[in-house]
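In the block that follows, a single chain appears as structure tokens, in the form predicted on its own.
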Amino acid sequence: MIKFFLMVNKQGQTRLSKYYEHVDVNKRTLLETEVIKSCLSRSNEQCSFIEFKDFKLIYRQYAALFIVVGVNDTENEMAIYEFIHNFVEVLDEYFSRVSELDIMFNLDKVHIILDEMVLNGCIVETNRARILAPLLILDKMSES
């Protein structure tokens, strides 16, 4: 089960955070700081899976962005690793070469995409067309 989902830039600034378990706001800040520090300090040659406290971190770097997913011990690391890639492919398809600015200025749409893919910490959808369908409908409605 996914515990949290983070998008962070190389400077360590959180661009998106989504928690699937309750964590106090003060503890979130501390947790994000520790997670970001442990992921950003690793080299490209090191494994993208980290044992961290009572869960695992799976992260992937795309240009200047890191996507970090915290999962429980029973989750399949490779499945989450591929989920991260699928998420980025969906963003690329919607934004036509997604960038950090796209995420910052369209945070609501990024949340909609993530919500279509993950429900209560479980991956429920991976088909790009089905994930983007609600957003395309919203775009059509806003044009009218």
Second form
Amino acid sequence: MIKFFLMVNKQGQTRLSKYYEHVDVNKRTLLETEVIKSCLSRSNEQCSFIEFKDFKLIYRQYAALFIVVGVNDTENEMAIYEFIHNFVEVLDEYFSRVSELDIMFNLDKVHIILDEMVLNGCIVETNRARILAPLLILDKMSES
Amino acid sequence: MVVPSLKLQDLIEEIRGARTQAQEREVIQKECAHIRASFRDGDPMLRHRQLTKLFYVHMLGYPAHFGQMECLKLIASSRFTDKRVGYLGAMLLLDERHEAHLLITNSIKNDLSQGIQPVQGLALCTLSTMGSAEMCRDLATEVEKLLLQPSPYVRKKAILTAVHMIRKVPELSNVFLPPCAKLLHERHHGKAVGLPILCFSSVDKRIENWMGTPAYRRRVAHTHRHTRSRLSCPWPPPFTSPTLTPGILLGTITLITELCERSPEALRHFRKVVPQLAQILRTLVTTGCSTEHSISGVSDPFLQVQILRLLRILGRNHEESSETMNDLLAQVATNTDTSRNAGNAVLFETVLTIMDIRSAAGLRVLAVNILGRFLHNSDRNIRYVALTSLLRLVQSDHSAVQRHRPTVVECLQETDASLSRRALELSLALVNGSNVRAMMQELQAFLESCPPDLRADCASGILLAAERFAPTKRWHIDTILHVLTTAGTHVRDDAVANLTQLIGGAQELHAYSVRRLYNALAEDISQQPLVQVAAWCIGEYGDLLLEGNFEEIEPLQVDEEEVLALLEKVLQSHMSLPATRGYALTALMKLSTRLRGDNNPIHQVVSMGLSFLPHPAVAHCHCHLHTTLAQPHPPGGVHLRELLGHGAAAAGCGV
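Please show me the structure of the same protein in the form predicted together with the partner chain, now that we have looked at it in the form predicted on its own.
What follows is the whole complex; the chain from before opens it.
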């Protein structure tokens, strides 16, 4: 089960955070800082899986942004690694070459995309067209 | 005159422009004040914009609890945009500890029963993220109804909401068990699900009528040129394929997994569907029909992984199911394309499943070989999962894993800390009677160069393995000595006691041990465990040391003054712990009975040493021993030992 999904940049600023298991608000910033510290301290040659307290962290770096997913013991790390890439591909398609600013200024849309893909810590949909369809309809509606 | 509050974009710009934390806080506080004011008496139509700003602020870590009631109001509104923001807010700001959360139960119930799909989707999403036990109980019937609705969009969400409900309220498993079988069956007798009729009551009728027309499609295609081919269908995409409703399948498998993990009856019940699952998996692997969900050439790896996980749970400790799965697993293992990560993920899950069920021996060997292949892979992630799995297997399939021992030992040289840690654990687990010498050499070489956080584990691992498999006592003593010299500060406390016991018990090696320890001590007095053992040994066998006949090492004359000087150095050194000083003192006192020469130098050093001892009881005890030994006293064996034993036990230092 996925415990949390974070997008944090190199300076430690959170760009997206979604928790599937409750974490107190004041503990969240602490968690995020620790997570980003452990990811930043690793070099490119090291593997993308870290053991952190009682979760496993799987992270991928895209330019200046780290996408970190915290999972419990039962998840297949490599499948989640693939899932992170899938998520980024969906974002790429929607925003046409997504950048950090796109995510910042369109946070609610990114939340909608993530909600279509992960429900309650379980992966529900991985097909790009199906994920983006509701969002595109919403866009149409709000434009008119 | 109210200063107009900022739009979200402007707020973000301002926050980014703030140079210091204090400035940022100021901007945010000002904005929060605006938001609060607008909640009180602002325009309800713009409320959702205020709330979006609040989410951004909340994400940065600032308090946002005053937005909770607003979320409720927005959820209850009839506009879709309001509902969307309200539900998102409920997910972000509310949780079961706030009493407010129960208030949305009613809204969710209304939304779920009204049959407007996007709204149902929103409600289900929020319910599955923050639904508490009471909410789940209230809404279970609603969700159950939605499980069997024709629209796949809502169904897949309802299924995963059911998973959440079962986690919160395990009794609900009974409610959700019957639909599962139906959901799986439906896949086989699947019919083409056509365009469902949906209605947005709050949306302009024009759009509603327009959405099915070619004009709409053209517009969509024009705006997103690069996705034209994919988005030629309105929402939700009709499933023209007669056999597949993949999103639902993924959800169903997750639900069944959750049910089986929680109750043994569910497990028995679902064992019957193993052939069906096997069929689904077989189709995915061989015909590759689910091209919509394929990732780098592997059809729907996430579904494959999920099915494999379920098969693992169903086949565990059950001969019959495991037998049906054998062929299938072999097929998956051989047919999966491993050039990309997705294929490797599936292969990894297959290996885990093979290891957990009662599989055929040949299959297990295949699994271990796959892991061995992974170990040679250049991708670090793959090596990591291979090492982790091999560690799990080493108990049950020891001989199979042994074959890959050389590769594992190579992995010790990894620069990555997670990998070298895994390699260390695995190497220690692979040590057995026949390979102990070779492995110990490798491990000792590793100990010299390994990162500090692994030293303690490595040292204790080596000592433990040495204890279990030492071919000869002398080798054992050598090994421990080497560990103490290399990583003395990291060994556990009982290592000293173990070593002293070991040496004490090996009569023929007394001379050898004392000589080696003396040499080691002469070189370096900083490693405390080493110093303690050496001091003890010199005290016990000092006479052997001074006699100077050693078989294998070149003879070197050691006289009393040198030994004394060394012990004095230990006593005086600021690096020595009190316990170490205790050992040295005791050694000196023992020597005074064993050496034939004048005892005065010894007594001088002892008196000096006593002044270092911190604890009065210890000093007292040593004083007592000192005076006892100072009297002309023949070096009686048992009597002396007893005396020293009592005294030293009281003082807390070893004898």
